[in-house]
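Just the one chain here, laid out as structure tokens, in the form predicted on its own.
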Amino acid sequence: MSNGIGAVVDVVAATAPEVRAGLADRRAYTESENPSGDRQLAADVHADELLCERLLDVDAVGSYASEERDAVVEDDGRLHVACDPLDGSSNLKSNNAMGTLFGVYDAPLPAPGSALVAAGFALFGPVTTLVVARDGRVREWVLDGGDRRLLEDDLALPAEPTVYGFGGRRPEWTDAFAAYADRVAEELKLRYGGAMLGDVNQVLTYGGVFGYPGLRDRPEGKLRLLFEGHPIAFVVEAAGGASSDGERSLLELTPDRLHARTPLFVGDPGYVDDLEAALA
């Protein structure tokens, strides 16, 4: 299994610079929507097609699923990969951060969080970085063309929280979450850019908490459990942080369908504990 996981990581590392290089010419919306009802950019479709083809070429990969597809694409292999091919693609027009998020499961999709064996993301910021969690450790590399240079061999969430970011519009928040957010705002600095990977990477770098809560008219939240919730929780928990849907770790959840949504909170364990207490 270890060699298979390494091959998946190699594919993402090799594909991410190509996805980034193709962004400038793929900023237009297509006429289609993804299964969650979001409009697709040409860049979303391009990233998804590249990753699907290349990951399924890995002998160990038995299936591929993504936010951009209605159904799982099946093959033969013991590993199953779920991707958000271009997280934050709505930021492309304004030239802000986005990236590619993936989770590797050892059970057919949709799978429980307990079936994750690795997860990570490539972040397209001023530089392209790759963060991968496996075997209880988080590593970070810089991707420069075809080269991969190790930055951190054991990435850990800073002990002193500094930043926070919460999604959704305040009028859509529940009273309980709004009260919690007010307390957080008195203690931490706001950092929110509208692409989950960029916002979570702020938390990994500086410490703090990120969340997209359940809303008054959408209690299930916005983010997808299989493609976003599980993988980012796996990374943050491996880095010494915590995750929650408001009641329990995201890794304790099993999606009831491929594109199931969830409230999502990750970051400093103390702030996540306080969040659960506030919403109880």
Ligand code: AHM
The other form holds:
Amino acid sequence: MSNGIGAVVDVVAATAPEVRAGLADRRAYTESENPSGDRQLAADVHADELLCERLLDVDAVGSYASEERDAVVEDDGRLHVACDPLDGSSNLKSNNAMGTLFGVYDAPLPAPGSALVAAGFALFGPVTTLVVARDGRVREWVLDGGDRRLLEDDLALPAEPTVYGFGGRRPEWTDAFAAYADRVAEELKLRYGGAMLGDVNQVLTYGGVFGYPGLRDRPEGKLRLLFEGHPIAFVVEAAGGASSDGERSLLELTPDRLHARTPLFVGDPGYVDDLEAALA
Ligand code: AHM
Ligand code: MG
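We have the form predicted on its own; now please give the form predicted in complex with this ligand.
Now the complete complex, all chains and molecules, led by this one.
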């Protein structure tokens, strides 16, 4: 098992710097939309193609699914990888953070969160970092050229929460969520950059809570359970944090279809508990 997961991590570590290096020339929109109805940038398509080809080359990888393609690409192997190849790609125009997110499952996709065996992300900030959760532990490296330098051997959410970020416009929030958000805003400092990976990495670094809630006219919210919710929940929970769709851990959920969306909250367990109580 570990060889298979290690090989997946190696592919992401090798491919992320290449995806990043390719961003400058791929800032234009293509004519196409992804299955969620978002316009695709050339950078989204490029990242997806590189990851698909290289991950399926790993012997243990039996299928690849991504936010950028309709159906699962099948092969032979016991591991199944779901990716958001370029999370936060609308930040390309404004030159803000974005990254590559992946989840490794030992069941065919769409799979329940309990089938995750590893997950992680590469974050393209001022430096490129790689965060990987497996076997109940989270590690963080800096990726520099071909080098991978360990930053944290056992990354844990800070006990003292400091920052928060919530997606969607306030008039679209439910009254219950808006009341909760008001309380959080009294206690924590707003940090919202528009890329889930960047915003969650601030929570992992400084402590706090990130959420993209269900909206009045879109109760399922914006983010996708298989490609975004499960992997980020797996990382945050392994770091000692909590995740929720408003009622229960995201890892207890199974998407009813590949591109299903979910309200998403991750971070400090106390703030996630309060959120569930506020929405109950
Ligand atoms: P993407 O994967 O197509 O980039 O969309 C997901 C992104 C998240 O990274 C981020 O949290 C959210 O969309 C931001 O949405 P908004 O622009 O509505 O704040
Ligand atoms: Mg995304």
